[in-house]
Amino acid sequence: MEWLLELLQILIFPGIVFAIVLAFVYEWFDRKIYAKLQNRVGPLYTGKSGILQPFADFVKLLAKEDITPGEVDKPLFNALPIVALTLSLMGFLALPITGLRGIISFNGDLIFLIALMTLICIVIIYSGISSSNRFSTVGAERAALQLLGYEIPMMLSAISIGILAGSMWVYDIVNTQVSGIWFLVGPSILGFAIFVLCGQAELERIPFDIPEAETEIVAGWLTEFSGKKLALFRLTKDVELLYLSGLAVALFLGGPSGPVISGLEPILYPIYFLLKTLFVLFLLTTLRALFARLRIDQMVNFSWKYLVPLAILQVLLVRVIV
């Protein structure tokens, strides 16, 4: 019976069928809290306050049309988005989520982890290549332009979390913090300010949404995308919204730990990962809110410039310290 357990646990709790109601939630509580700062109402009639319009899109999305256009490379076209989709939930499975450690979790997951965030965006450059168009080739080529730039500041500042609890194993960083205090607590804040902001990149969330600029180059990447495939690219962003979410409290914010009373681990565990990443979720969906669209030699300047260079210092500061 011991392999249905673990087989319920990656179907249903805590692995895919729960990511991918986590995210729709997720996305919901996004546009809310963005249309507040910029006092509208967002998502309002479908559900409880709306709570169901992510849902509605994405069925909405499944029911429309799904063109193919002639000139696109068709095996790749049609591969991508649900390579993308399977990506993104790999990552989350290695979350931990009900515990110190994820359904996926083995020495050296970070590495791992670090890894899945970077084939994703070789997926969405190769998604853009495969359209034969010319605002899909546009954008594949400023996702790759932006890659260049986040990817490192990214991994250094992951990394230096790693120096610091001394392994690249997510559990020893998590049970690192349950045993002492949260890395965000130190020199890691700043640490965890790039990877914030790195995250919003990988997103390509504003101010970074340049490779998807729909008042510039159509919809990027995703322009010749539509029904089904634009539906799993659709989900994908928001499954890959909660992996960085979850990430960046696995890595600054103690994971799913918190005040427990013994035996309660399995409910309390769930609760805390739940608001630590709404904790997160808002600083993202506040940077989104406050700035515009940065040109694609901004975020160049901008990530050469600043990001790298305080990324490289946050990881001398923790191996000073360490």
The other form holds:
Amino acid sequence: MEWLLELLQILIFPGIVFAIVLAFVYEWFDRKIYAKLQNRVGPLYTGKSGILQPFADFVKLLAKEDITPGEVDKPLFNALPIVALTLSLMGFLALPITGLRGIISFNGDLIFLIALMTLICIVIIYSGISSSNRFSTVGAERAALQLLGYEIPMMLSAISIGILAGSMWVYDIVNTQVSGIWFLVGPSILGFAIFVLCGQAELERIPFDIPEAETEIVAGWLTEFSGKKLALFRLTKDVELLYLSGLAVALFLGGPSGPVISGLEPILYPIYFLLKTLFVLFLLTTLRALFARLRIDQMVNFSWKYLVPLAILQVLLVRVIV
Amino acid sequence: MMNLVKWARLRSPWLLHFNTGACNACDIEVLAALTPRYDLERFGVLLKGSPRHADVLVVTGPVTRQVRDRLLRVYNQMPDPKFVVAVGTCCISGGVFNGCYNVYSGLDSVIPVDAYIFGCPPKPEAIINGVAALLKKLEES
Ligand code: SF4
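Would you generate the structure of this protein in the form predicted together with its partner chain, following the form predicted on its own above?
Shown next: the complete complex, the earlier chain at its head.
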């Protein structure tokens, strides 16, 4: 029975099906808030206030013709969308949602989680290059350059949390916050800001949507993907959005914990998780609506001149306190 | 299953805007239709940069001999099912440029067209109406 329960956990709740449904809902929320901030209403007629819009987009893309252009590197081009989706779903499974531990949880998994994000970015670089399209190639180059910019401050801010908790295990990190206070309160607020900014760059959203800048390079690394592959990539981005806000919650906002009535934890924890991730998502969306796209040199300059020193300062601060 | 696909298709038409030689007035009106004032995203409409992502090709302006090959290339790059909307009198028939040595008489002499939007230039409301007409046609098919 044990294995059946585990299988259900991985497949349905809080596993893959839950992740995908939630990813659609979050994309809808993101688009709605974005539209509100631009004085629009956003998706409205697809389901109740447009909540089914991302699902409709997904189904439509699945049913469209799937073109594999003649010049592309076929095995890579066909495999990469699936690899990207798998990676992002794997990251989601490691997040603490129904309890203080994720489904995949082991000592040192923070390193694994950060590495997953880099891997997704590498998949993106490969998919740009395998398209053999000039726009895709430029997009891939930009993605690679951007990775050099945001990865180090992001890792440093995650490591500063590791130092605070005295462990690189997400379970320990959440546990320390449950017994003490959230890491967001106090010296880690700087780390949170850095993490959210770098997360925005990781997700390639405005102001860091340089690799897919549609006014300059069509759709960047995504240009040649159509139909099913595009659907999978969009879903990957949504799950990654969810995963990143979940990780920020686990590291800075005390994971799924909150005031609980004993015995009701499995119900209350996911609710707290949703509320907190929605808060992080709201921050990410506001950033997206407030800024215009940077140039790639400005982005790399900004992260090496300001983000990296600030991240180092954050680590030092934490070191002094501990 | 087919119903679900049809439902999804009706609710998420992604546009690709292509100027075949318009005087720019039609382009401005198409863009105006996408601004917050009219907010086409209500219907799930998004403007896409790549032909590979788009469902509806919105063409403005008379089709010149220069642009014909490019238009065909963009059209062929779009994945099926794809639809074409001709915006503005020039695009429908050549308009004031009809009969010029360098202009085709209408978009439909080059690629199949699904909806025509009249006007010189058409108002954003007319463009929205045209897209809605296209969707209605789809629903009945
Ligand atoms: S229809 Fe009128 S506004 Fe549109 S491109 Fe032709 S001349 Fe310009």
